[in-house]
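As a starting point, one isolated chain is supplied in structure tokens, in the form predicted alone.
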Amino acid sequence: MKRKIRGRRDIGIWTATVLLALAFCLSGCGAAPVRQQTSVDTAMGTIVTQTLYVRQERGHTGKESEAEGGTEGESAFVMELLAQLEQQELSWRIEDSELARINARADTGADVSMEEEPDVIPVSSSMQDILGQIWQISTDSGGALDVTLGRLSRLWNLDELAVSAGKGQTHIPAAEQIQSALEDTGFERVRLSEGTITLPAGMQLDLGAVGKGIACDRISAYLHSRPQVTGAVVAVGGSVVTYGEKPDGSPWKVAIMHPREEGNYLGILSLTGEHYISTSGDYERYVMAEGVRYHHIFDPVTGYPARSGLCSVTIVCDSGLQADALSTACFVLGAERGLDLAKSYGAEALFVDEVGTLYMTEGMREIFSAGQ
């Protein structure tokens, strides 16, 4: 009996020793450290800020491995991804991008309304997916989102207007110019088929309303492919993606800019896990002329900057493209119709009107803290 008791005691001591050793390894000696990297750069015509948490693997020597995509490499890969997205797919300015090639073909093609068969333009599977999602939101919003406004946005050319405004020489486009540009717009006039798109002659696409949301989708896909990245928050202009978690488990904090108090926050979003946030506002790119604010979010019906009574719209949902597209569409629609549209997509929304009144979905109330 004594030998049996001693045997059990020996087993107990051995088990306790193993558990202690295992706990020690898990808590310190064998655990790969997670390091934070923060960077600020520019891409796609805007500021890109990144905070990444990257696990550093240890090699057989016990030193931290400098494997491909180490702590400093991950943010560089993200910037390279954004550059490729702009240059190869989304830019209407870069001649070799897919969007520019589509526009070039449409610029010389026949009108869809004419008997002559218009030019059928092939598109990649990626562009097909992007345009399909856009057209669905355009339909659901009654045309409040319309990426066929290329000629109209170039007519307004807010960057050039801003320069002229600085010289006291702001020249707003004439009504007849705006009406002429509107004749080359209308998403419902586009034929989108499997692998092809057909645009009326003269129509020009501009994906500026969704481009940064698409960028967030691509960033998320990249992060999912990098198991060493345990958490991240990346902002591409007014579009943000949160991913994974912080080492301490605390929520991601995403600030919403105040639309009328430059440099101040309207409030803070507290989020856990993966989310996509997009804010559209009349304070981002605008020109003041004779007391009127001319901004970059155009009403597809009037051809002028939207006057819906709102000055800021923030959307939180599970897709970067949808967040970006919905923030634009909701801004054009106004508070009541915009909230209905956001809810139909299962998105959370925060609207600010021109007198400072806040409108939000119930879910947004749970994650938004004002005045921080």
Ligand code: AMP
Second form
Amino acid sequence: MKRKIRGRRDIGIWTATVLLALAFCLSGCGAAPVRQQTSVDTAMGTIVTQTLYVRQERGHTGKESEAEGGTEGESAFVMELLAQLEQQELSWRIEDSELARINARADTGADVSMEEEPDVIPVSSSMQDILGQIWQISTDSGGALDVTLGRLSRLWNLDELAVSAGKGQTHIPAAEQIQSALEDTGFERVRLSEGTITLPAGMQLDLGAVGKGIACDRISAYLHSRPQVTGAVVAVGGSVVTYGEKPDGSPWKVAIMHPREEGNYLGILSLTGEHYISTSGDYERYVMAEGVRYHHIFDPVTGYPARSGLCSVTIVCDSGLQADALSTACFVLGAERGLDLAKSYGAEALFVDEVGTLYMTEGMREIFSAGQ
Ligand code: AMP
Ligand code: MG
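The form predicted in complex with this ligand is what I need now, so please give it after the form predicted alone.
Every chain and every other molecule in the complex is listed next, the one we just looked at coming first.
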């Protein structure tokens, strides 16, 4: 039997068919609509704003698949993730969280004797990784970041202070109380080993300086597992993660609050792809008493709200935990030492001081534009 040899014309038709099919696929299969969904919720004691771009899968009927709740399903899952992170790991208020269990083991009551035996406490591998990263930044910042000041931050209790101030009676802690709380702090007194942490009796951890950044890391890990999510920008309080891209290819815009003009922006960051942004400011939780601003970022040396001359610090880098930890540490360190620390982590930084002067790393100049 003779084999039929394809003529040029056959090959032409065949090629055209393949090209047509390919074009159909690119415009038809690939062009499944991308939906934008924006939602505002609360989690971890703060406001969570999500803008997600989700490609709508088509089922065999050709209709958009609602199997997993579509776009709404994705943002609901992000909220679920944050609730779990808070309840199971980071909250010191929720009894069953890992952090609360660590603190409960170290907490031996009000009259803690310095001679008491330190407590060796088992930690999960996730907590060990988190604490390891924090301890590195605490070391590199000379102790400006110190998550062992739980007793001090509870003593100040900014939320209560704000309530009492509203009633015209601000109870600023006494100097002796602050000194006594400081005796139970000091990250260098903690030992981290494989699977355990050893805390001096009476010490309490407070992960408030890094929790929202860790949340951004977890959100990003989730988004990476969802190929249908093509882009997202999620803000957990002052920590933001940008991911993927917008359907029109334009950059993500992240506004930075003006530290002294409520409701106004200092400027906008324009970012493409994946970034983590954290802002620490003395305007977030504070009380004014006799002309003094008592805010929630403490100087671990004095035990009082940090007075480094800065009122706002924004960090942009490639890890949520790092961005959050560095923004708090730089706030305590002030402009000069803060910029050095940020640069040593390859992070971009924007600082505002009390007279409104801006300090920026070179890379920040390229992504920041001042004004509304
Ligand atoms: P942030 O808004 O990220 O700067 O974090 C501030 C929160 O971190 C406070 O509400 C305290 O719970 C905690 N904190 C305050 N000062 C420090 C500090 N110097 N080091 C570590 N945590 C701190
Ligand atoms: Mg922080």
